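Just the one chain here, laid out as structure tokens, in the form predicted on its own.
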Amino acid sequence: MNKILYISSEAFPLIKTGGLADVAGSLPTALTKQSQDVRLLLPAYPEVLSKIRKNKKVSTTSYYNLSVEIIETRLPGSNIIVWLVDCPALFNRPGGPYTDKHGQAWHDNALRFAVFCHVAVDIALNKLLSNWQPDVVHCNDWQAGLVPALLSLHRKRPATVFTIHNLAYQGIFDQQTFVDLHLPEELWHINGLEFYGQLSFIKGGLAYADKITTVSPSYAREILQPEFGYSLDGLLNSRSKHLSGILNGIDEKHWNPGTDKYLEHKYNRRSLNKKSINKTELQQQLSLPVDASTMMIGMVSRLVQQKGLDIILQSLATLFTLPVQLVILGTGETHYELQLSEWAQRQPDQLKVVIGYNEPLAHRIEAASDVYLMPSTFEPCGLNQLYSLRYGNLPVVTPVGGLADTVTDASEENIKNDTANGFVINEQSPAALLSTIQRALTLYQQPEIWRQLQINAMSADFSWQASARRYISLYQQILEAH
């Protein structure tokens, strides 16, 4: 058995703004399911509090003169240990856990995941919570990656793993940034925390932690390239070595149309029929013309570039002279929800665009839809397809990151021996875009052949436990060579 100290800055259902937090949420448990000891360290948000029943002050400390407390809770619908690093002077306030009520970065974030880091350090080198010192030190995104660069400088220390979920985001400070938060010094250099003059908190992961993964293994090769390496592929190519991926898995309790909660209508491979209903209940619930003959389009995002929404949003005019209807729940950039919310009102009857983040509506469009729309420039792993095959629902997707590792193009070929599961746009461009629905669509009104592809997709497993037993199988290696 071995102990993990899991590191991440969110975790459904305690915290999410993404999949990094579906991903905190159900791998240690899976993890747990074979026989590792987990526990999960996280920043104790206003949100994550209020959402805590039994808890329990473990320790008390201070870093930059703040005082911070370490709660012991559980994760909701598991035995996961949860330890939240209380700070109220930098956790506990309104809006997201990166960004204030209007999007912007808060001023202070260097500092107040600067702390996240030091309790992990502390928790590793066994300084704060005496019953227990972990094996490995798994760490997430550029919030934690602080954590192997500083344990890099002690000679007994845990193993380290540093997982990108996505390289775009980096965690990027000004050089008094690492002056005021009083950094090693021996840590700023072009091969450490240095980056063009600039401390980088993803840099601490990439060029310290023992071995790095990414969420598939399309986009582990993909950004050894410098379209996707934003800037840091010749590191990454200097350590290609200890970089591996490992396909994100899906938490099937949550995303199953056959004992979905959220779901009055429940369906499986053999009862796909009911599938239609979600549908048409889903039409009346938002004003749209009920017709379960309509192909429903669905698309669950955050909407920024990321997502496709330029070749989008660049295709409703011709898309809407389709007979389909285009679901889109999510929040992010305002032009892009200011430009969906005017096509909305122009396209009552075949544009629905709810702006926020709801859990409940997002399960009834997978289930209601009949095809989901993700055109993504880069998509590390992506879970929404997951979900999407998981429910049925055919995702059209560009052949990037775990998109390309999941979703099998319904050529004749593919169709005729039974691999086909979904769409694969061969360009990033509106006209690609609309000649791969319309190919959808022209399958869709083949009833047999559209069952079929529907059964491909959920036939498949995507659960965590083999994601699982990759990462034991990491951890061993990395320890054995430790």
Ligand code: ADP
Second form
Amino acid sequence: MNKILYISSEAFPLIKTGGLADVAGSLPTALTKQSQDVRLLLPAYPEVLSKIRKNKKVSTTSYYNLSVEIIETRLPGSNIIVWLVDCPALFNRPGGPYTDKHGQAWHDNALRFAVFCHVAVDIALNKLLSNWQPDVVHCNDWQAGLVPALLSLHRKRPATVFTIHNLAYQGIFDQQTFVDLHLPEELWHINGLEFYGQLSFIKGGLAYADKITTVSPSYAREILQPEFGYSLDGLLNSRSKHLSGILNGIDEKHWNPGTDKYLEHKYNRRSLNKKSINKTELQQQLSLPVDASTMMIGMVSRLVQQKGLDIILQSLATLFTLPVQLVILGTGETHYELQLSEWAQRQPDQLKVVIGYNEPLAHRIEAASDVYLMPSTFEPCGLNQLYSLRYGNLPVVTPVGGLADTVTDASEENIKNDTANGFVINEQSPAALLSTIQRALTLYQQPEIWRQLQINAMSADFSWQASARRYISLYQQILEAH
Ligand code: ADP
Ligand code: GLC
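Having seen the form predicted on its own, please provide the structure of the form predicted in complex with this ligand.
And the full complex, kicking off with our chain again.
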């Protein structure tokens, strides 16, 4: 049994802005089922504190003259021990985990996540919670990036894994921040935390972790190219021996159309006729024309460039000449929110846009839709296409990252051999998106073929079991080399 300290800035159901939360909320359980002893480290945001019941203070410390308490609790719905970094000066404020209510990054993010990382390092070095020292410290995204860097300065230290969920977010701050945070001088160089004269948190993970993983095999290859590498492809190429991709799994209890607590009409692949009741109910709820035969396209997403919003917006005028309805739930960049809302006012019978974060509605859209829209410009893994497949809601995707690894196009050949489960757009353009949706519509009008595609989609196994096993063998590999 390995002891794993799993470090994440969000974890479902305590706090979530995107897929990282889903992973941190479900992978630890999957690892535990395969005999690993996992503890999750998370900042004590107010939303987190409001959701936990039993808890106890297990340690007190301070960094940069700010007092910090470690609170122990359990991840709701599981037995996973969670340690919360409670530093009210940094984390107890209204707003999101990374931004204020206007979407502006918190001015002290570097300090907030430096403190978070210091706590992780002290636990890793057995200085804070003296009865438990990890064998492996598993860090996620830039917020945990300083951990491998700081640990690299110690001879006796646990092994480190750094998982990239999204290379586009790097935690870049000016050089003065490096000085103000009193980070060790020896980490400031081109192969260290320095990135074109600035401080890069993510480089702490990329340069110093024993192993780097991405959340899909394709993304691990893509980030070695300039197009997807954000100027980090050089560093990543130099570490490619230690880089691999492990596909995300899904929480099969939470995302299961047969047991989903948010659905009144649950269904599975043998009762697919009930899926359309979910559609007519959503049409009623959203005041769309009620018609079970209209193809409904769904999307639940952060509204950012990554998710293909530009080609979607450019396609809308033509899309609405087709007999389809489009339902979008999301929050993100204001200009996308505004443009989509304006379109929705103009096309009330074909487009509903709900701005905001809404977990129950996200599930209902997955259950109601026939097709799921995800034409991302890049996608490290993507969870929504996996949820869609499970809900018999066929994804329309670009062939990038995890989308390429999980969606098989409904070409004639793939339909014949029963491997087709969605639609792949051959290039990032409005014309290609529209012709792919048209292709989907043609097949949608052939119910027998469509049902087979849905069954193919719903039969795939995206449970965590296999991926958790891959993480464990990676841990084992480093521990043996260590
Ligand atoms: P990313 O992490 O890049 O945002 P993923 O597909 O990996 O993309 O995961 C997104 C997760 O966030 C999914 O669980 C999705 O359902 C959820 N999500 C995104 N936006 C919303 C929203 N507005 N309301 C509810 N859930 C959302
Ligand atoms: C990131 C990526 C997404 C991935 C998620 C969880 O937010 O954008 O593709 O599924 O992390 O790993």
